[in-house]
Each structure stands twice: as structure tokens, then as C-alpha cells.
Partner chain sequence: MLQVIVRRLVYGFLILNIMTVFLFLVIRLIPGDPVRVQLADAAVSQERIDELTAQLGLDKPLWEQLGSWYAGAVRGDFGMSFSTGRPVGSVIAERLTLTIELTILAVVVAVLLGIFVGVISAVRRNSLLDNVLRVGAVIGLSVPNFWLGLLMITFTSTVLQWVPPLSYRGLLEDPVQNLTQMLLPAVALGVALAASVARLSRSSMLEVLGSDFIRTHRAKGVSERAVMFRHGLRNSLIPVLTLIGIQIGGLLGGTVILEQIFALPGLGRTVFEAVNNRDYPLLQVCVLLYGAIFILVNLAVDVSYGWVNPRMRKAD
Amino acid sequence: MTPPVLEIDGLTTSFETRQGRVEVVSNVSFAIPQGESVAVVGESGSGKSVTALSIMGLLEGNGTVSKGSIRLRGRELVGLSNKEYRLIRGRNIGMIFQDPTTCLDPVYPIGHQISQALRIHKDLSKAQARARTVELLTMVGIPDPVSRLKSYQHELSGGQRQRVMIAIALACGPELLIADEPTTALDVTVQAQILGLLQKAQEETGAALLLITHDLAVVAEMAKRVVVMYAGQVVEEGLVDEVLNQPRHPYTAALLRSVLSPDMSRDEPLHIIEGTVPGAHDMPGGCRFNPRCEHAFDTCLTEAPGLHDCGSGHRSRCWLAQRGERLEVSV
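In the form predicted alone, the structure of this chain alone:
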């Protein structure tokens, strides 16, 4: 049986701080088969980006994968040296970061930055790499791609810079594509174009897609499965249609109620999740969501729930789900 493109099992990522070692991601597990899209959703501070950086081997110096496994096509990535990881980044895993201005080098033209990846990982000649770079810029919708080879990032719009990031991520035909908030700070029209481009690229290459976002509308459009994270843990996971229409965790339901609906009147207040995501040093006892949960009861305050199988691969880290109770919420 062919292994999933990406398989994460019990991933725990920790950071050394002045207050001691803290877990920022705790016991996270999920898999992405070839050609499938999985979205990871949650508020800022939920551990989404740290999970992606753990996969890429790009944690800061004080961060480390302290437990668990990350396998790419069955190959263990945890424990690889930086030299070994460099051979994988770009060639086997491509990543689109949320802010291209901090990832594109302002010193070199964009054509050089794309072609360098091709020459390193694909062993192409200078002429071959240039021709492939033009193809990639054409594919991602950059107008007049030949003349744009000499353009610097400051000469491009925000949407064009993001397209260049996608071209770099796709350059070597990676098996796994990670997109971390790829439409941040883009207007609605450009967001739709970028998402359409990602869908088209995935269909053409057959790559697995890990999409990190806080936007549930993007999840509904782009992904087959969704992983909901809160305070470093997976709190719900399942098929997108099932999770978004029948959430089994109060946090997922609260996120859904916080989304603007076309049916809402101008006078109707938007639902707000009271409080904030706890910091790594301030995790509450029991369920980590209990201080903000309108359904919390005594057990939630003292005992941490595990992920309960609700059927059809739908899992929820909630005592209500384990007791077989449905959430009385309107989403």
C-alpha cells in the first residue's frame, strides 16, 4: 500500500525560554495522501505555523521537535541534519509563506531566485533553468514573463510577489506543497486568483497540499479534510463538509458562528469568542478550551479529553462528543 505523502504522528514541538521549556505543539497527528488537500485552521497562537515549520525543519534555534514522527513518503524527517534537509526543501517540499516580502531576496531579481532552485535541485544548465523559469512565471500568471526575469521584488505588486513565491514553491515539482496563509493582506479579487492558481497547480502536479489558514471560507473552497487546532492541540478533524456542517467541538462551532453570513442583518451583532488563546506558559487544567467554552462542565475543568472517534474519520477532543451529545448550536 502506498504511504501517504505526509504522515505526522504525535508531533510535539518545544521551545526553550527564560521560563523553561514549553510545548507549543502537543501530540499532533494527521496524514495527507497524494493529490489531497488538508487545511489546518485556528486562531493566531493555535500552533498552525509552528507545525508547518516543524515539517520544513525551519524552527528557530531554541525550537525542536521533542517527540513524534514526521514522515515524507515513509521517510523519517525528524533528526535529519540541516544539510540533509536542504536537499528536501524545494525539491520534495515546497512552501509558500504568508509574507513574500520577507522571503524574496531584495538583492537579486526574481528570475535569478527561481532559476537557482532549479539549477541546485534539478541540475539544469543556465539556459534550461532560464527557459523553465519563463514557463513557471507564465503558469502563475505573471504578464510579460521574459522582461520580468530582471525585476526585483519591490517592482512587483503584492499579488505578483505571491505568484512568484508560488512559482518558486512549484519549480522542482514537489510532492508536498505547504501554503501558510497564502492570501494574507491581498484584496478579495487577488485572493480568489491566488486560490484558483493553487488549485490548478495541484491538479496539474498531483501534489499533496497542506493549507494553513484562519479563513473558514477558504477551507470550504480548497480542502477535502480539515484539522482544527487550538492551543497547540488538534481539537477536531474530519471531512470538510461534515466538520463545517456538524461540528463536534465547541471551538469549531464558535469559529463558524464568528463568520459573517450573507443572511445577517446590519443590526445583528457578530458572534465573538470571549477571551484569548492561552500562552504556552498559561495552559489551563483539563480541556484547554474550557475558560472560553459556553458548554464547559466540571469534568472539563479537571480532566483533559482525548480525541474521540465520532465515526467516518471525524474526531473531536471534547467530553460532550465522548458522551455522545450533540452541540446545540446554530452554525
Contents of the next structure:
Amino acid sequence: MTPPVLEIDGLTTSFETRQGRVEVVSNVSFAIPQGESVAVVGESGSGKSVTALSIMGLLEGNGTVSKGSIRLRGRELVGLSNKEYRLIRGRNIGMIFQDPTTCLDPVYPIGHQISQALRIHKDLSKAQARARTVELLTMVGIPDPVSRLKSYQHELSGGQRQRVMIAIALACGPELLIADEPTTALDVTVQAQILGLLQKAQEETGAALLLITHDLAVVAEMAKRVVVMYAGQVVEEGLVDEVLNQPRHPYTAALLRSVLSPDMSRDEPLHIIEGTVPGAHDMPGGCRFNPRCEHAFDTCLTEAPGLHDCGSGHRSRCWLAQRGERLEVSV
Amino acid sequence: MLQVIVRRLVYGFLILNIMTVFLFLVIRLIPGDPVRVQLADAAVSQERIDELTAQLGLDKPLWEQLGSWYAGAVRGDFGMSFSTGRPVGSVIAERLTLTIELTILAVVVAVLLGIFVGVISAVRRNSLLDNVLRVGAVIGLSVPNFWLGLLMITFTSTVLQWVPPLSYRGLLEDPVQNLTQMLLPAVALGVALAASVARLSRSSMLEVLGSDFIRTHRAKGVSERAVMFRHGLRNSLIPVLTLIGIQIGGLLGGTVILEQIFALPGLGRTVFEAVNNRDYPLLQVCVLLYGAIFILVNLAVDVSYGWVNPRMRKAD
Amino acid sequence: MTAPTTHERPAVPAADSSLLEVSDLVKHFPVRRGLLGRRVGEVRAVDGVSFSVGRGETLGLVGESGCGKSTIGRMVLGLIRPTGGTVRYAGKDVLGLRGGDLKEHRRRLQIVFQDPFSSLDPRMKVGRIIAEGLDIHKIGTKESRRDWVVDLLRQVGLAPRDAGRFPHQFSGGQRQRISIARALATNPDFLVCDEPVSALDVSIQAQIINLLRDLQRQRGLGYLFVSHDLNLVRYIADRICVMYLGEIVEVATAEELFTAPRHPYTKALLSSAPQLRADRSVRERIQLTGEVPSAAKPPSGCRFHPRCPQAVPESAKVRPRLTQISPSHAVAACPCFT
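For comparison with the form predicted alone, please write out the form predicted in complex with the partner chain.
Below is the entire complex, every chain and molecule, led by the chain shown above.
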């Protein structure tokens, strides 16, 4: 049996700050099998982007993976030297970021930026790299790709820039594609195009997709499995259909209820989650969600729950789930 | 691009004309009479003074003097220098190349040294080396160039027992001697600019290295060396170029004193002498040339902008 | 409520009178080139927009980036001058206001900006930020201002001691509460909300939306609610204007727009947004090709026609007019569907 494309086990990432060392990602585990798409969803401060950057080995400044393992097709990535990691980035893992306006180099033409990835990892001549670049641009739906090779990022629209980013990420045929909020900075009609393109690209290349997002509706459309993160931990994980219809963690349930949908009553106030996400310095004791949880009881304040398997790989970090209680979902 | 250059040259020409008129008037406001300075002897008869005044054309009304200056200038004749009695054109031709060479050398020193130090500082930020270089840059900024020049001369002559050759030789005439003569003043002139270039390129490089597109390059697997030099450096040059364009005026001003200190017969020294001698025609052309150099260097900076920053290429 | 008011407000706002009336509003930004700033063209950011908002009503302005929705918000406030058209507020022509009248207009109309991180002065304490409008408009005494700030902080869900802290000590949602308190300080009767929650997390968005709704009910505020999020606008607005490239393509009550959209652009917008619970196998998605063209060179005729899935040859020729199809529903009548 081939190992999953990505296997994360007990990943803990911490940053050195003036107030000491803080854990931004705590003991996160999940896996992505061949050709599948997993979404990591959470609000700001949940640690979802840091998880993605940990996989890429691109933590900023003084961030380090302090515990756990990240395996790509069974190969351990934690502890790789810079040089070894560099050969994996771009070749085995491609990544797309949130804001395409700032993510492309302003002083090089886009054709150069795509073929650069090809020439680093593949033994291609200049002409071959150029031909492949034109193919990639065609694939991501850039009209008139040959003349676009010499365009600079400021000459493209937001959606086109994100298409170029996708072309860069797919250039070397990676096994894993990481998309960190790929449509958050785009207009809604363009968002639909880019999400469609990502799906198409994934089907054509057979790459596994790790989608990082804050938007549960995007999760619903794009992913098969979902990992819900809160305050650096995985609080719930499972098949998208199960988690979104039958959440087993109060945070997921509350998040689902606060999403606006066209069929909700205008006369009732929106469902809210009181308070704010705790900072890494002032994590509450017990369950990290307890100060904002409407179901919290005494155990939640003192003891931190583990991830409990509710069956068929649907896991929840909640004492209620361990007791087998179901949450009421009314949308 | 060509269109831009042509238009900038036209504007430059207009500016030089405005300068001409302005200078013509201001120079004549300097206290002291050129004729008396020339004669330098108090016991000269009034007739002799009047005679010389008429000879220099200073008895005519100002607008007429200006008119005859222009009439000569279009034919390439900038008049006679009062103090040397030689044509202004030929006096300056000898001296202009030296100042241009000095300025270019100083800019080269400033750019090479400044960017090198700035990049090292940025790459090793907050290390001991970075701190030493940053303190060095502050010192470089605070030291006046004439004092640095004097210090260099003192140091080489007393400690190294070496003085630069006194008689000036042109670059084409004797390149080795020329460069040994020019090196010290060029460094003295360029250090302050080097220091500000170093400070700016450090902060600009740090900002670029923290930007999203650098992360994209890393995510592609681009090597750290290429990230730094191919992408980081080129992007961080944009503000540095602007700085050089702005600072070039100050640099040119510095040549006046440094040429004096290092006994170099350049345009700067000529300005100094022309002021002392109230040599109106010479002073006029010298200062105009400074203006022309300033305009040309700024044009060169703007043209190189297009090379560094593609966004500027299309902008009008 | 103990607001130190300078003006009496009518106890019961007249339901039918419109407070804000915008007619044929135009804003063209010149495109200048060269050192002499020759005018070589213009960006038609807003091109002939008319609408009205009644007392206590919320009008939603939706569209993609570049449709001119934020520019309209700023023209209503008098922050930028329109190229043409009129803005009438409480019966007065806003563009003709000078001196004290203009000041009074600015007191009555306030704005909440999108980005709570850049819209608050980082060097000012929260109490000062909130009270600044009171100082400018010379409302109340020093003591009554302090009490009023405390009162405002409570109303937006913050603590009185927060007045002594700086903006960076707050989270995004809390900062947006500060922005709202600041906007409310001068006791306005109308708020322009320019994407007030799009920089915030989902759970925090709901808190701010509820707050805005509660404040509207308590104070009878009118809102011009600018947003790109259709679901949000449907929830908060009474009526919705859909904009595309500087023009209104459709206006209707929130319910009508969602249940019976007429304009192809509105339909596309409605179907583009990813949905949490839509039956994906059944749902038919209209995927538009291309992106919003530049407002410096808007397409001829119906500006949407190059991207319109149902465009007909006449779409490129005739510039559609906003046509009333029911008392509460108007649409830019493009030949492609009429």
C-alpha cells in the first residue's frame, strides 16, 4: 500500500517572542491520500496558515517545528536541511497564496517566473521551459499565452495573477498542492472561476489538495474532508458532508450557524460566538474553547479533552462528543 | 522611452536658460568690483578704471550685457575670463573632465560600497557585523567630506609617508597617476552618499525580503542566494536609485571644496577662484555647467529606473 | 440615552420621507499624463446613479471591486466632489453647503470604514478618538463628553476603562466597535458603512452586524451599506442596489432581488457565491468569463455585455435605462432580456 501523499503527526510549531516561546500550532495530525482534497478551516489565529508554512518549511523568522512529523509520501520532512527542502518545494509541493497582487515579483515578467520553477527542478533547455510555460498558461486559462510571457504582474488583473500563481505551483507536477486562502482577495465572480480552475487542475494532475480557508462555503464546494482548527488545535475532523451537517464540536456548530445564507430570516439576530479567539499567551485552561462555548460545564474548565473518534474517522475534541452527546444543529 | 528622454532634455534646456538669467543677476550682486580686484592696486587712476570697465563691457546696461553674452554663447563663445584673459570655453574644457571624472568615481564608490554594506547588513541582520556596519554608516553620514579629505591627506603623509603626485595628469594622458590622484578625493566625496545608500539599501532589502513574492520564490525552490541577489537586491534598488538622484546635487557641491583641498584643477576649484576674482564670465559658465551635470545625472537615474522597475517603463 | 444634542430630532421619523436623495450622480476621475498633467482620459467611476434612502432605512450597495460603490459613499458624505448630479440630504443640496451648514451635515452623516487597523489613529487613545467629533462640533461640556464616551463604549459592547487604551491593544472586531462608537459620537442620523465587516472573522462579523442592527433600531439610523457580500446585504438591507462598472443594474427589495432577480449580472452574482448547503448536484451555476473591464474604457451599450451569457447584438448598441418593473423593483432594461 502506498503511503498517503501527506501525513502530519503531532505537529507542534512554536515561535520565539519577547514574552517567551509560544506554541501557535499544537499537536496537529491529519493525512491527505492520493488525489484527495482536504480543507483546513479556521479563523485568524487558529494556526491554519502556520500549519501550511510548516509543511513548506517556510516559517518566518524564529518559528520552528518543535515536535511531530510531516511525511510526504512517507519521507520525513522535519529536520531536512535547507538545501534538501529546496528541492522539494516547487517540485513535490506547490503553493498558492492569498493575495496575488503582492505574491508575484514586480520586476520580472511572468513567463520568467514560471519557467524559473521549471528550470530549477527539471533538466530543461530554455526553449523547452518556454514551451512548457506556454502550455501551463493555456491550462490555467490565460488568453494569448505567448504574448503574455513578457507581461509583468501589474499588467494583469487580479484573477489572471492568481491563475499565474496556480501555473507556478503546478509547473513541476507536484504531488501536493497547498492553497492558502486562494480566493479571499478576489471578487465573487472571479472566485468562482478560480475555484473551478483549482478543481479542474486537481482532477487533471491527480495532485492532492490542501486548502486553507476561513470560508465554510468554500469548504463545502471544494473538499472531501475537513479539519477544523481553533486556537492552534484541531477541534474537529471528518468528511465534509458529515462535519457540516452533523458537527460534533460546539465551535464548528457555532461557526456554521454564524455563516450567512440566503434562506435565513431577516428578523432574527445573527447567531454569534461571544468573545474572541484567545491569544497564544493567554490560553485558557481545560478546553481552549470553553470561555466561548455555550455548552461548557465544569470538566471543560479544568481538563483538556483529547480528540475523540465518533466513528468513521469523524473526530471531535470535546467532552460532549466523548459522552456520545449530539449537538443540535438548526440552520 | 526616447520620447521621454527628448522631452526631459527640452525641459532641461529651459531650466538652464532660467538659470542663466538668474545667475547673471545674482553674480553681479556679489559685493566687490571685478575691475578693482583685477587691478588690485589702490593707486590707480579713475581713467584706468573706467577704461578697463569699458573693456570688460561692464559699463553697458545689464540687459545689453546679457544680450551680448547670449549672442556669443550661441556661437560657442562664452567670452573672456577676466582673471586669466583666456577664452572661458578653453579654460573650462581643461577642467570639466576632471570634475566629471571625480563625480562619477564618487558615485561608483558610493554605490558599490553602499549597496555592498547594505546587503551584508540586511542578510546578517542584527548580527555583530550588522551593528558594526550600521554604526559605521552613521559615522560616514556625520563626517563632513572636507574634514575627511584633510584627515586622509594627513594620514597618508604622516603615517604612510606618501603624498599623491602634485602635478595633475589627465586620465588619458597617464591613467595610473590620474587614478592615484583621484582615488582619495573620490572616496572622501563618496563616503557620505555611500553611508546613506547603505542605510537605505539595508532597510529596503529587509522590506523586500519580508514581502510575499519572496515567499513565492522560496516556495518554488529558488536557492537562497538567488532569492537574495536576483530578486531581493533588484527590487530593493528602486528607492536607492531615487536617493542617488536626489543626493547628486550635494555631491557636486562637495567638489568645490575637495578640489581645493586636494589641489585638483577642476571645475570646483575654478568656481572658487572665479568667485574670489569676481570673474563674472567664468563663474557664469561654471555654475551653469553644474546645473547641466545635475540635470543629466538625474536623467540617467530616471532612465535606469525603467531598467530596474518595469512599472516605470510604460508610464508616460 | 443621554446624548448632548445640539439639535432636536423629530420624535417619530416620517416613514415615507426620504432622508438621502441622490440623483444622476457622476464621478469621473481624470487620468493625467506627463509633467504638465495633460488630461488624457477619465475613469468613469460612477456614471449616472440615482437612489434614495428613507429615515431608518438600510440601502445595500453591492458590486465587485471597481463598480463605484465606495466612491458613492464618499460623495454622499461630501468627502469627494461629484463631477455631476446632486446629493440632497434632509431636503438640502449637500454640494452647496458651506461653513456651518457643511459642518452640521458632517455631524449628521458619519462613516464606518472597512479596515479597522488603518482607520484609527494609532497614537490616540480610544477615548480621544471617540470624543474628537464632539470637540470639533463643540457638543456638550468636558464632563458630559466624558460621560457620553463611557456611554458609547457600553453601547458598542466595550468597557469604560477601554477609553484609556490605544487601538493596537484591541482585536479587529473590537476596533470596529471603536469605529462605530466614534461614528455615533456626534449623534448622527445616517451612517455610511463601507464594507464594515469584510476584514473580520466570521464569528466576529456576526457580532458587528447584530450591533449595527440593534443601534439602527434604537436610534432610527439610516444606513447606506456598501458591501460585496450578497448574503450579508440581503440580511441587513431593506432594499438593494446592484452595481456594475459605475452604473446601477438592478434595484429591488432584498426579498425580491433574491427570489426574482432579472438582470443577468445579478443572477450571475447570486449564483457565483459558494453556498454552504446548496444541493450542488442540482444547482446551476452561471460562471462568468473574464473580469470587470477597466472603468477608463467601459464597453458600449450595456456595460455587462462582453461577459453576459445571454448578450444579444443589440446589447452592445443600446445603453439600457433603469426601468421600473414593479413598485419596488427596477432593472436596467437590456435588450437581452426584455
